[in-house]
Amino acid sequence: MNKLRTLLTITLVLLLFLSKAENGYNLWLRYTKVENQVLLKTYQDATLNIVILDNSETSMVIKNELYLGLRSLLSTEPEIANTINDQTSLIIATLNSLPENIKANITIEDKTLGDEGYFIFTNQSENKKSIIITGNNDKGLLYGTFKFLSYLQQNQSIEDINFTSIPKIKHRLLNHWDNLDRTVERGYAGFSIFDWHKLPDYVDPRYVDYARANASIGINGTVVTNVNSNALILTPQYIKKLVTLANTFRPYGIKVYLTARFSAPVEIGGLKTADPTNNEVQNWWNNKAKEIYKLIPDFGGFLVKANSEGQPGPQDYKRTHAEGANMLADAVAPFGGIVMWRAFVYSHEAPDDRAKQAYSEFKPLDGKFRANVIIQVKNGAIDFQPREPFHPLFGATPKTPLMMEFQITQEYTGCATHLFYQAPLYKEVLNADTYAKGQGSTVAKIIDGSLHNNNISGIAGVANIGNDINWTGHPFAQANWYAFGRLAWNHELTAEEIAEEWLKMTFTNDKDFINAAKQIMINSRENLVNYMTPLGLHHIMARNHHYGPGPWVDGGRADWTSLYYHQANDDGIGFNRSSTGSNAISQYFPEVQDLYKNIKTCPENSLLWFHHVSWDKKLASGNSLWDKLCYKYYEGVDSVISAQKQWNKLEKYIDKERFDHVSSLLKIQVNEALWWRYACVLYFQQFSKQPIPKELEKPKFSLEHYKNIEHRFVPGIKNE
C-alpha cells in the first residue's frame, strides 16, 4: 500500500508538470478548467466534500484521481473523508456500504450491475442534494468515478444525474505486440513502455498513467507480450518482473495476461516434445500455471498464436487446435484463467484461398473446446485491411465463444503517419448482420455472447502505444485507443458520439472546433480506403513493412504478394470468391451470400473482394469499372486535401504544439495519398489499357518512378 501511495504521488507530480506543455501526454485526462460557468459558480467558491466509504487500493486510486481531477477542473480543493455529514456533496461507496436511507432510493438491483457496472444518481435528502456513485465493488466505483469526471470535462451538467452503465463484454483487452527487447512489432510510436530490463525493481510512473488511461475507458486486461512470443517470458526471471506490472495495474481493475509459446516445454523446459497429449507436457504446463498464479493470483491467462506464420503449435504433432487449446485451458482452469486461441491461421502450402482457411480450420471444431477457451478472430478473413467484409467465422460456431480482434495500431493504414479514425471501421464490422439466427444476428451480439448465450465474451485491440511522449505517435491516433475502449464497454455507441467525447476531453469544448474536427475524423476512414484500396481491393501494400503502395509485389510465397489478391490482368481485376471462383462466399449464411454473390447486387465497396470484374463493366453509377476505380483514387486524395484545409482553419482553437504536429503529419498524408493514387492508377492502367478520364490530373512521373520509391527502416518490423 505504501509503495502504491508513493508511486501515485510521483505520478501526480509528473502529471502536473507535463500539463504545462500540450504534448499529448495526458491523453483525454487533461482535466483543464471547466468552462461551464454554472458548474464553476456552484463549486468554485464552495468546499467540495467527498466521502469514500470503502477502503482498498482501488479506493485510494479513486481518491487520488478525484483530487487531481476536481482541483484542476473546478479550481477548488476537494475535502475527502470517510464519514458522511450534512455537507457531503459526493458519496462513493458500494451498494452494501451505503447508508440505508440512501439505499432506499435505489431501484436498480445489484445483480443487474454485475462486477463492473455502476450507477450515478442525485440523492435528495432533507433539502440536501448529493451525488452518489455506487456499484457492487470497487471496480464499478472506479469506472463510475471516471465517468463522473468526464461529465465535468465535457462541461455537462451534473445536476440530477441518473446514469447506469454496465459493460456488454466481459474481457476487454489490449494486445501488445511488444518484444522483450522493447521493439514493438507493427508499433509506430517508439519503443515498448514495458522496460523489462529495469523491472521488477524500477516502476516507471508511466505504468500508472497507462493504467489510468485504460481504466478510464473500461479496459480490464492487457497482454503485455507479442503473439509471436518468446518462451523466456515464462521463466522465473520474467515472471517476477510481471508481478510488478500486475501489482501496479490491479488497483485499476486490469489483469495481466501472457502470450504462451507452444514450444516452451522444449525451449525452456528441457522436454523432447510439446505434444499436447503427452503427460509430461501437460504436467509442465500445469506446474507453470501454478508457479504464475502463486505470485499473481488474478493472472488472466494465455493468448496463443499457433501454427501460423511459422509459430509452433499442436499441428506440429498432428493434433488439432482444440487439443492444443484444451491442454492450456486445463492448466489455468483451477485458478479461473482463460485461454484466447487465435484463429489467424493460414498456410501458403494450402491450395485454398487464404480467406477460407481459418473458417475451414475452426468450424469443424465447434463444441470441442473447453469452457474457458475463447477463439480470437480478426475482424476480417485476411489481415486488418482498411476495409474487409466481416470474418465468416462470426456466427459459424454457436457452441464455441468467439472474441473480436481489432487492430488499433495502423499496420496497413499509414503506420500512424496518416490521420485515420478507426471507429467507423469498428462499427461497420460490429453492426454487420451475419444472419446466424436470422435477421439481427450482428457480429456485436456474437462477441458479447448474447446471440448464442455464451458464458464468456471478449474483445481485443492490438495496441498502438509506445514510449513517444504522446503515447501513439499521431495525436489523432489516441482517438483509436479511446474508441476501442469505449466500444469494448458499449458497442452501441456511435462513432460520432465517441469522436465528440474524445475531442472535448483531448482538445477543447468549443463547438466550432468540435464540429469541424469531428467531420475530419468521421470522413478519414473512407478517404483512406479510397486512396489505398477502393472498391474492395485489398493487401496491395508494399512488401513486409506494408508502408506505401505495392500492387506490383510478386515473388516468394504467393499469399504474401499483391498479385495474389488483386489478380489484375487484361480481362479485369479482383479476386473471384463467388461459386465460380474460390467459393469463399459459401462460408457465409445464405442471406449474406445473396447480397455478395451477384456482381449486380454486390455493394461496390466490396466488389473486387468477391468478384473478378472486367475493366469495361458498367457499374450502378454508370461508370465503367476502370473509370470508377480512377475516380475513387482521385476522390481519396481530394478528400485528404480538403481535410488539410479544414484543419488549417482550426489553429485559433487549440494549442500550437499539437496543431503544428497534426499539420505536419497531414502534409505527409497528402503527399503519400498522391503517391498511392498515381502508383496504383498507373500500375493497373497497364492491364486496362484505357486512358485516365480526361478531367482528372495526369501523373507527373512514370510508373517506374513510383515503383522505385523505397522506404527503409520503417518502424515496427525487423530491418536488415
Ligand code: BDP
Second form
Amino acid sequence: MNKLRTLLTITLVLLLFLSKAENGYNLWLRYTKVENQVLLKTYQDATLNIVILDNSETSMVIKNELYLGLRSLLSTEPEIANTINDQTSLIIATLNSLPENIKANITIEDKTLGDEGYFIFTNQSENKKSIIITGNNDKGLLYGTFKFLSYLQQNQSIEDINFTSIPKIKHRLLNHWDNLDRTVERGYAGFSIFDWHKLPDYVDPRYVDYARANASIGINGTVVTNVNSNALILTPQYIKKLVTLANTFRPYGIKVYLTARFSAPVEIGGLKTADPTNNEVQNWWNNKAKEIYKLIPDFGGFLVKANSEGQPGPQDYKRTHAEGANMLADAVAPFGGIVMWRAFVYSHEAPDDRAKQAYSEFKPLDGKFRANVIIQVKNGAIDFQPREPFHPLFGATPKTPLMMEFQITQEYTGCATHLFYQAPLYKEVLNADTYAKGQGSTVAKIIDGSLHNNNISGIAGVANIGNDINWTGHPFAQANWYAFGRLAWNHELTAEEIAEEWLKMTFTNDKDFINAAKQIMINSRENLVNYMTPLGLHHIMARNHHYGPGPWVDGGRADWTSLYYHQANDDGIGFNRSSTGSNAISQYFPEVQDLYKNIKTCPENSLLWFHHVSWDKKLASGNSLWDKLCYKYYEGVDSVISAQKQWNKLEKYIDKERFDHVSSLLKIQVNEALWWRYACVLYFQQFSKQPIPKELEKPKFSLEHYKNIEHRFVPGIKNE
Ligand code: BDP
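Same protein, the form predicted in complex with ligand BDP this time rather than the form predicted alone?
So here's everything in the complex, that chain up top.
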C-alpha cells in the first residue's frame, strides 16, 4: 500500500511537471482548464464535496485521478472525504456500499452491470441533488470515474446525467511485441517501456501512466512480451520482475499475461522434448503455472504463437494445435487463467494459397479445445494490410471462441510517419457480415461471444507504444491506441464519435478544429489504401522492414515476395482466389461468396484480392483497370496533399509544439505517398504496357530510381 502511495505521488509530481510542455506525454488525459464559465460553475458545484466509500487500492487510484483531473480542469483543490453528509455532491461507491435511500432510487439490476460495468446518475433526495458513480465493484467505479472526467474534458453537460456502460467483450488486451532487450518488433516509437534490466527494483513512474491511460479506455490486460517469444521470461529471475509490473497494474484493473515459448521445457527446463502428450512436459507446464500464480494470483494466462514463421509448436511432434493449446490450458485452468492460441499459421512448404491455411488448419479443430482456450485471429487472412476482407475463420467455428487481433502499430501502414487513423479499418471488419447464422452475423457478434453464446470473448491490439516522449511516435497514432480501447469496450461506437472524443481531449474543444481534424482522420484510411494498395492489392511493401513500396520484391520464400501477391503479368494483375484459382473464396459462407465471386460484381475495393483482372477490363466506373489503378494512386497522393493543406489552416487552434510535429510528419507522408505512387505505377506499367492517363503528372524519375531507394536501419526489425 505504502509503496503504491509513494509511486502515485511521484507520478503526480512528474505529471504536473510534464504537463507544462505539450509534448504529447499526457495523451488524452491532459485535463486542461474548462474555459466556459457557466460549465465551470456547474462542474465545480458537482465536485465540491466528493465522497469515496471504499478503501481498496483501486479506490486510491480513483482518488488520485479525481484529484489530478479536477485540480487542473476546474482550478480548485477537490475535497475528498469518506463519509456522506448534507453537502456531498458526488458519491463514488459500489452498489453494496451505497446508502439504502440512494439505492432505492436505482432501477438498474446489479447483474446487468457485471464485474466492470458502471452507472452514473443524478440522485434527488429531498432537496439535494448529487451525482452517483456506482458499479458492482471498484473496477466499475474506476471506469465510471474516467467517464465522468471525460464529460468534463469534453465540456459536456452533467445536468441530470444518466449513463450506463458495460463492456461487450471480456478480455480487452494490448499485445506488446516487446523483446527482453527492449527492442520492439514492428515498433516505431522508440524502445520498450518495460525496462527488464532495472526491474523489479526500479519502478518507472511511466508504468503508472501507462496503466492510467489503459484504464481510462477500458483495457484490462496486457501481454508484455513478443509473440516471437523468449523462454527466459519464464525463468524465476524474470517472473520476479513481472511481479512488479503485475502489482503496479493491478489497481488499474489490468492483468498481466505472457507469451509462452512452446519449446521452453527443453530450453530452460532441461527436458529432452516439448511434446504436449509427454507427462514430464505437462508437469513442467503445470509447475510453471503454479510458480507464476503463487506470485501473481491474478495472472491472466498465456498467448502462444506456435508453428508459425519458425516458432516451435506441437506440430514439431506431430501433435495438433488443439493438443498444444489444451496442455497449456490445463496448466492455467486451476487458477482461472486462459490460453490465447494464435491462428496466424502458414507454411511456405504448403503449396496452398497462404490466405487459406489458417482456416484449413483450425476449422477441423472446432470443438476440440478446452473451455479456457480462445483462438486469436488476425482481422484478415494475410497480415494487417491497409485493407483486407475479414478472415474466413470468423463464423466458421461455432464451438470455439475466437478473439480479434488488430495491429495498432503501423507495420504495413506507414510506421509512425503517416497519419493513419485506424478506427475506420477496425469498424469495417467488425461490421462485416459473415452470414454464419444468416444475415446480421457480424464479426463483432462473433468476437463478443453473442452469436454463438461463447463464454469467453476477447480482443487484442498489437501495441504501438514505445518510450518516445509522446508514447506512439506520431501524435495522431495515439488515436489508434485510444480507438482500439474504446471499440474493445463498445464496438458499436462509430469511428467519427471516437475521433471526436479523442480530438477534444487531446487538443481542444473548438468546433472548427474538431470538424476539420476529424475529417483528416476519417479520410486518412482510404487515402493510404489508395496510394499504397488500391483495388484489393496487398503485401507489396519493401522486403523485411515493410517500409515503403516494393512491388518488385522477389526471391527467397515465395509467400514473402510481392510477386506472389500481385501476380502482375502481361495479361493482367491480381490474385485469383475464385473457384478458377485458389478457391479461397469457398472458405466464406455462400452469401459472402456471392458478393465476391463474380469479377463483374465484386466490390472494386477488393477486386484484385479475389480476381486476376485483365488490364483492359472495363470497370463499373467506366475506366479500364489500368486507368483506374493509375487514378487511384494519384487520388491517394492528392488527398494527402489536401489533408496537409487542411492541417496547415489549424495552426491557430493548438500548441505550436504538436502542430509543428504533425506538419513535419505530413511532409514526410506526402513525399512517401509520391514515392509509393510512382514506384507502383511505373512497376505495373511494365506489364500493362499502357501510358499513364495523360491528364496525370508524369513521374519525374525512372523505375530504377525508385528500386534503388534503400532505407537502412528502419526501426522495428533486428538491423544488422
Ligand atoms: C507479421 C510481422 C512479424 C510478426 C508476425 C506475427 O511481420 O514481425 O512476428 O506478423 O504476427 O506481420 O506473428
